2 protein chains.
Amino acid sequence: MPYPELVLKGKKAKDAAYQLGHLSSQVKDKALEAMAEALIAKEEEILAANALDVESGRKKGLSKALLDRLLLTPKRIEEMAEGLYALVGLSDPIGEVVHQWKRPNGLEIGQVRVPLGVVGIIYEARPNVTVDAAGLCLKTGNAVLLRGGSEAIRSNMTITRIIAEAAEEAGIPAGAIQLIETTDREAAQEMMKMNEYLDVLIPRGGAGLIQTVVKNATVPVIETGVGNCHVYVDSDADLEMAENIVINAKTHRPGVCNAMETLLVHKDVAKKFLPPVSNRLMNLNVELRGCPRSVSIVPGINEATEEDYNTEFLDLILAIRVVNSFEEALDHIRRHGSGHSEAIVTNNYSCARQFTRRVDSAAVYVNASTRFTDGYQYGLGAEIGISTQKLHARGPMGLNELTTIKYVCYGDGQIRQ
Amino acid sequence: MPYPELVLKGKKAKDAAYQLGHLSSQVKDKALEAMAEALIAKEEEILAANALDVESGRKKGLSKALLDRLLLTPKRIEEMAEGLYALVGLSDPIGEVVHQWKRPNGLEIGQVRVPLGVVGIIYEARPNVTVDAAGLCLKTGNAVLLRGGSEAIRSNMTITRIIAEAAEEAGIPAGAIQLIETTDREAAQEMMKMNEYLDVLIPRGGAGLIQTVVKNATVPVIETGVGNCHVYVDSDADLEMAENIVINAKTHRPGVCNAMETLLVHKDVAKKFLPPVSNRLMNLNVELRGCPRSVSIVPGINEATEEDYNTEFLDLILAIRVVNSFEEALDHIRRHGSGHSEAIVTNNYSCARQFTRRVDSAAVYVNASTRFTDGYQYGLGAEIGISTQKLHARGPMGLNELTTIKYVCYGDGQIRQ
């Protein structure tokens, strides 16, 4: 391996790990408060990293969105140290049993819930991500190697240190929480591979960045965010909840995963159902683009492309499509869904029975927004990410899925017959 | 893609699977029964193509045990057509309400269990794995697609023929049981990446192969199977119940994955236990390999090299190690395991309980045996493999682990605030 930061800091995280698995909660719960307390108290040195990132993204002409995203302020930094503290107050899941039963032989065998090991972390540019997976791997008792984009590196580098710092004075040991400092293309590639100190890589950022550690990655990967979600109104939908439902999915906050991307509509409710949403829709500054028949009844609006339907526009622009039967609609995402979220809105027992079953996405809702899938909303607490694979985590992944169980079995002497 | 039987297979696998998620139970446990039926009814074709597959093995050499792996006989078919009847009495997992709760703004969100979807096997010589696969994914609603070694191929040709018919006859969609016909690498290779078509990734084999899916797959995979397991006997331990407890986990089963593959003594007791165990183990045809200590202890034995303590030798060989300390052991473990299972002889309290939290392994046992990692064992039935990863499923996997859940959630109008 010719990137010894890699290696040392594998092999530091994995001894880190063989200890944190034992902490106490209360030596965990107290180093996060530490951590949180620290961001506030270095708030200036993080703000002075933070302005030499920007100010060198600016020159480099990173976009207007990338700079936002980059850009730290006192109020994100109060943000990313209370998501720190609202950990503290979420209970500790490793070491819950959590099922034990006996044997006809009297061996006890008994589920319990332990950390993953190590987790990678490789993401974007977002400085929060950095205090965002620290404290939700702390908790879990996983030690994390985090691996962020080049254009945050100063900002990544000294939060890292005041964290860890913070979290080793309070008697937690060094290497749980690690920045990989080399920021080129090679050194991501050669962390994916790393399956002797990783147990899990978890992109989070955009498509392209999931896409290639997807076909890059030897160690097992948890693929999250693409959110390309549908809200199909059906042909026996209450028409005025459909109109809130739709505002709500598209307009609510249109740049993250749980955003309706395509709207369906049944054609026997189109031309009622259409011409009023579109209005409301326009009047909050929704781009429409239409299959020709939508294009007819709300005249006006751009035509869709068969691309605009597979894509995440994470932006105020909505595909909309009216299909002449529910199968169409079953269909439709079939081909085109990424498998996040998708409504019905409908009072057709059937027909919401059918598409609970038959979509097959991480989250289905029958009368509500797609909005909702996300940790919080569902009260399962904070999250890492939203999981659109199938393999062990699939939706908001909290901290349950940031564990996994071992089998511990109690005999007096039991061997096999 | 240079492999269009790849495609075409992976994309009938995938219809499949939209279908195979909603049949009922009674459908899937009558298939069941029809494919046994049809092993037994067609007995002697599966003989015929095997004896063609074990004829051209013995040609090309194959080793006996691998010959003895091929061969099918009346009883090894009954067998296969029993592990299907044992599948018909297990209850079907799939649409189990996992959990459902209500949020203060009524929305019920409910977690669901359903199939994977296409479930890919990849293994070596054994043909009874094409049945014992095709039945599992069958119970849980998954569509598999196969990929035996070229050395079984007219066996598991026939026997998938026979199977995917009487499943087919007996109301199961055509596409949900399918073989890979195509044995070279190179199809191999492509299967890893088929993203599009395949949920999941099973190799079953040995060490070899299992490594080649793990480097090569871009599908995740769950890795099964390598079991370097240890017995430590500790100061404070029963001597009797240690002595019986080594004999069984080395010798009851010694080919299996879940046999010990050594055994680590404390010094204290060295001298006491070693010369009466190592008699039983020789007189059972046992072949020891010792660290120095061992040796002075018992004479004759041959000397353990550091590879031997990392090998898992699926065989009638145990290397020893008698160790200063319980640390001494823990480290030993960590060192050279493999995560599958691990046992503690002791009637120390404090030495009980810190094993099993700090031995990081899929099963850790106090005063039993390690053949006891295994489905029907633990009380959870039919297994596709014991996982030695940490994602997904750790453990015997059964039918709950050949599973997801996807969130199903009810409203009357909730949008998010």
Contents of the next structure:
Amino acid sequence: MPYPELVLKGKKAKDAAYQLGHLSSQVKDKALEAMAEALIAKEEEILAANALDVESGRKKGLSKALLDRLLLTPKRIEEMAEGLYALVGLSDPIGEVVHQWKRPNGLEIGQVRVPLGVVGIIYEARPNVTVDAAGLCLKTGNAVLLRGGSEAIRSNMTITRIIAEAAEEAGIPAGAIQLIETTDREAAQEMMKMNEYLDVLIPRGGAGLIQTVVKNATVPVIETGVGNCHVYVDSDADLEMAENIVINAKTHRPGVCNAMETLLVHKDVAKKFLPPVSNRLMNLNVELRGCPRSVSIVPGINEATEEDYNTEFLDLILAIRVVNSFEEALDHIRRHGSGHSEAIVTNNYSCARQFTRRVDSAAVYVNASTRFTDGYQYGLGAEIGISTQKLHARGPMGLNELTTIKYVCYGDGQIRQ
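Follow the form predicted in complex with another copy of the chain with the form predicted on its own, if you could.
Here we give the lone chain, stripped of any partners or molecules.
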């Protein structure tokens, strides 16, 4: 392996994971509190490092959405600390008996939650992920090996040093929270093959990053987060409610995976709904790309290509399609959706029920914005990402999703006949 740093960090993480798995909830919670306090106490140091990253990103021509993801403010640092405090208030899943039963021969069998071990995280320009991942992994007794994008390297190095030192002073073993500081792509490729040290790898970022990890990793991968999300405005929708949901889903934070990328509108309400909502969106600097019927209703908007309906824009761009029926809306979502978050706005109980049953996504909403697909919003504390796969974990990945089970069996001398 051409990157000895990775081997060294992998060994330290493996040793730390063994010790972490046996720590009490009190020690882990004390460390989380110390990490939160350290973030607030050293806010100026973090902001100074982040300012250098943001300035570098501007010179490199990063999009507004990426710069927004990269930017830290006092409020965002406070929210990172609040996420750690929220984890303290949640039950420690490690050691929980998930299920227990007794066999006819008297053997008692139980399923018990245990840590995954060493979790590797590969992510892009979001320094808050550094804190979320470290906190969730620590609470669940996992060591974490972080590999952030080059755009946020100064921020990530500063944050990791601050929270790791605070955790170690509170009794957490050295090596439990580590950052790979080389930003070479080859180092990321090597990390994807560290089966000896990593138990699972979680990519968090855009479609390109996720597919690179899925295709190249030999370490088991939990696939997260490409969010080609839809809001469907049904013929029986409350149009005022629909307008507010659409504005929120698209413009609240356009650069995140649970933002709406395509608006579907039933033909029966399109002429009444599209002009006012389009005006509001355009006043908020959203570029609209519509189907021919959308363009005829709202002249001046750009015509959408088929590729637009497959795209996670992560920007102030929205694709629009007028559909003939509820069934056509479902078919569009099935063909173009990424399995992340989908919403219907309707007062029709039957359509709402069918939508929740038939849309195959990690999160499905009735009369609410897709922006709620988030561990913190779901009451799970911070999240490690939004899983769009179906094995092991799906949706916002909180504490339980960072555990596995082992079988613990009690006998009194039974032997197999």
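Positions refer to the first chain, counted from 1. Quick caveat, the model's predicted, so the values are computed rather than measured.
Asker: Identify whether residue 415 and residue 350 share a rigid part, assuming the chain moves as two rigid bodies between these two forms.
Answerer: No, since residue 415 and residue 350 fall within separate rigid parts of the motion between these two forms.
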